[in-house]
Amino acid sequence: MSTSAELRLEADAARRIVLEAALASGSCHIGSSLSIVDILTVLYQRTLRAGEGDRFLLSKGHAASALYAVLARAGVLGEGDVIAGYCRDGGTYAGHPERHVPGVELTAGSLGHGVAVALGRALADRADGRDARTFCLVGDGELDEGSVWEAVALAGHLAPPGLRLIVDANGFQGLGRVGEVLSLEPLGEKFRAFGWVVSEVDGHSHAALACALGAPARRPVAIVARTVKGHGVPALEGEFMSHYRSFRPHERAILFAGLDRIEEAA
């Protein structure tokens, strides 16, 4: 992808797949998936060097539909297959990603494991002399898990240069607002204290994301992406219940209102 307009169209197309899959299956976690679509779109369309061994691990596994959607837009999965097979009895695509699915590097479900796995991959690359990067995405609520910070501390100490951690900082988690359940701010300063290079960006700005994700570094990088939960669907944006709410066919207009307006204005 070479232009910002093309990236925007790709992100909107991926959001549409997320919504179609959610509507078809009657599943939830829509808001969690929508907040990371822009991040994954830039990552897969602009940043990842698949031929050079770059990889992506989704630790925030309940946002699997966003990963499936972006993989479909990248031609790895079939769009129709994702919509028909997501989160359904007998379907191919589980509500949390599993490694047997093409393009999925990490089976995720229980939170807090992705950073340690990503660190192991990055250390192996360094030991083998590979100039590859391992990107791992966690939710800000997931940072409540102590195992995340154990891996962060070890990564800062061992300093593999290919490790890239992306925090989807949408401000919500399963029990409420992150700041009310367990305040973690200032996130950037915490990562710096562990020896990480830190970048804080608008998680819906494709230009800012491309710059942060693609920037070279000789130490682990933490990218704190400030996002809006449910981004693109006005009824879900910034709403705690977008974590759990599901929709039925007669509510289709509610889900697609935001995207339809964007496309009409384009």
Contents of the next structure:
Amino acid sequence: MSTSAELRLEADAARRIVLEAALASGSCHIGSSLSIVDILTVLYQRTLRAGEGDRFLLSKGHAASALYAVLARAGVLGEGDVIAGYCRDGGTYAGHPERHVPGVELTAGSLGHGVAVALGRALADRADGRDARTFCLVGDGELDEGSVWEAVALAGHLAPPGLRLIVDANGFQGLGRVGEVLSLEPLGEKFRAFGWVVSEVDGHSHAALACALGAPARRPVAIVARTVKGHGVPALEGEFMSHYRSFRPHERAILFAGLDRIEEAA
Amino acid sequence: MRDAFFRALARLGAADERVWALTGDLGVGLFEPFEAAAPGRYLNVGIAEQTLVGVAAGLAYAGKVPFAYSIAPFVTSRAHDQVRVDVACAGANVKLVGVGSGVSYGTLGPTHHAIDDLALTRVLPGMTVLAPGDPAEAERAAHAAAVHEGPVYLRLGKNGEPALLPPDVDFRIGRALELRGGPDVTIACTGTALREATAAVDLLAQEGVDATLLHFGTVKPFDAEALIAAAARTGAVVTVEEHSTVAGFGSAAAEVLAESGAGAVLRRVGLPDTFAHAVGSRDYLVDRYGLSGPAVADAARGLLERSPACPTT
Ligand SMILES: Cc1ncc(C[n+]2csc(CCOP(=O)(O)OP(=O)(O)O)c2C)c(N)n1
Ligand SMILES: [Mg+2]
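Now show me the form predicted together with the partner chain; what you just gave was the form predicted alone.
Zooming out: every chain and molecule, the one shown earlier first.
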């Protein structure tokens, strides 16, 4: 099987876990998880070099189900456990990730914390002579937090070679479009001004993601991934309410319409 | 409780041109009535709680009455230095509103649980801390906050809390409500724990234990007089809060009782100095961490056995 077909199947399998978990628990933030499934799939299936100690910190913690799903696909968590234990009474996996969960590198949920912590890890790698890379993913709304930019400025100044920041630029935040609430465009220029290397990619193109995430660099890199909130579920794609909507078992067909369509075509 | 607050907010905005509503990118579908009633006085500052509180302080220095809204930990803990300096130390007329008291955000986990907001706000000099127990009281507390001159933190539950108090409850800042007046033990609660406290009092009544139930819709200033009177009468006090047992409501009660000479025994029920790492809904977590009605009743029974007013036989 070609590597691109393989990644496509992997991403669909992860999406299925996200949707099953959302359906079983009746929980929200589905759109936020779906916008990063392709990014995390490429990251975990292609980019992260376990032997070198590469790691990933999810800063926009409300997309936890996407992280649990790719961790399950990578064999770190059990798929059935994730679906049955996500956001349920007596479950194991909360709506935001915590460090005590295997594979989770950052306790998240209060937005704006990840970049500084990732910088700390990258500085430790440089100090200890490790060639590891630290990837951190933030939301575009999360960029409102001043703590993000404090860390971006310091990272540009200290320039540890292993730091990689992915911005999930899906264009939506809590109360509307990012451009209407607080526009930070042009994003790339802002990171460049702080001394970062910048690339912009289609956040659903596995080939483009693999290239951007794996690109060698000797200083911090910001990867602005242009994504669609709710990607993979036609009823949620590009919809503001994909942040809040939850689904009951009888609405299953709405959630799975996109995936089933792909399978029929294959 | 949240809907009750937003009803009050729209009314306040319509009645007083100084009232502003600010949010840190939260409250979907909730600010529209305010925007209609108070055009130009609504602002979403984005996901930036320090800026939320700082901007509110600036508006207050200019004579406005800003309500700054977010999830409870984000408006108290995340922005704490702004709350401490720009609001409390400066004595600014800012109304901080935190939604999601205690573990009401359930499965969303510890980052969204407000287990330390009462501690962080009540420690600040000049801060008024309100924790209504049901929707009707939340609505009245919002009005009282607007009228009160000075910094206020208003702690709200989420939504769907039962009505436990009379719809025309007479809310006054700094005054506890005595809801039952039994002689055997005092159950003193605040905020959303009114539900569990009420359940406990009912359970105890079935066993012939006649409790006093005190509800503190204000945590600061603390109604010491009401607590001391009830403690003197019953000899035993159980405090109940949807918050850590460290430095919150129970601690405030302990401080008062220790210095009062009332000689009552005390048990604090709340989150026992832990984050709620377990995964589950609000009611699941309340049960799991020992804050449920039956757990409160158990705590009361334990005290009755030890209470000097009730010799063991
Ligand atoms: C400090 C903090 N403030 C507010 C929130 C509430 N909140 C959760 S998700 C969200 C919107 C996030 O937007 P974005 O970062 O663009 O992520 P998306 O959902 O679009 O993936 C908000 C405001 C939070 N979790 N943490
Ligand atoms: Mg976004």
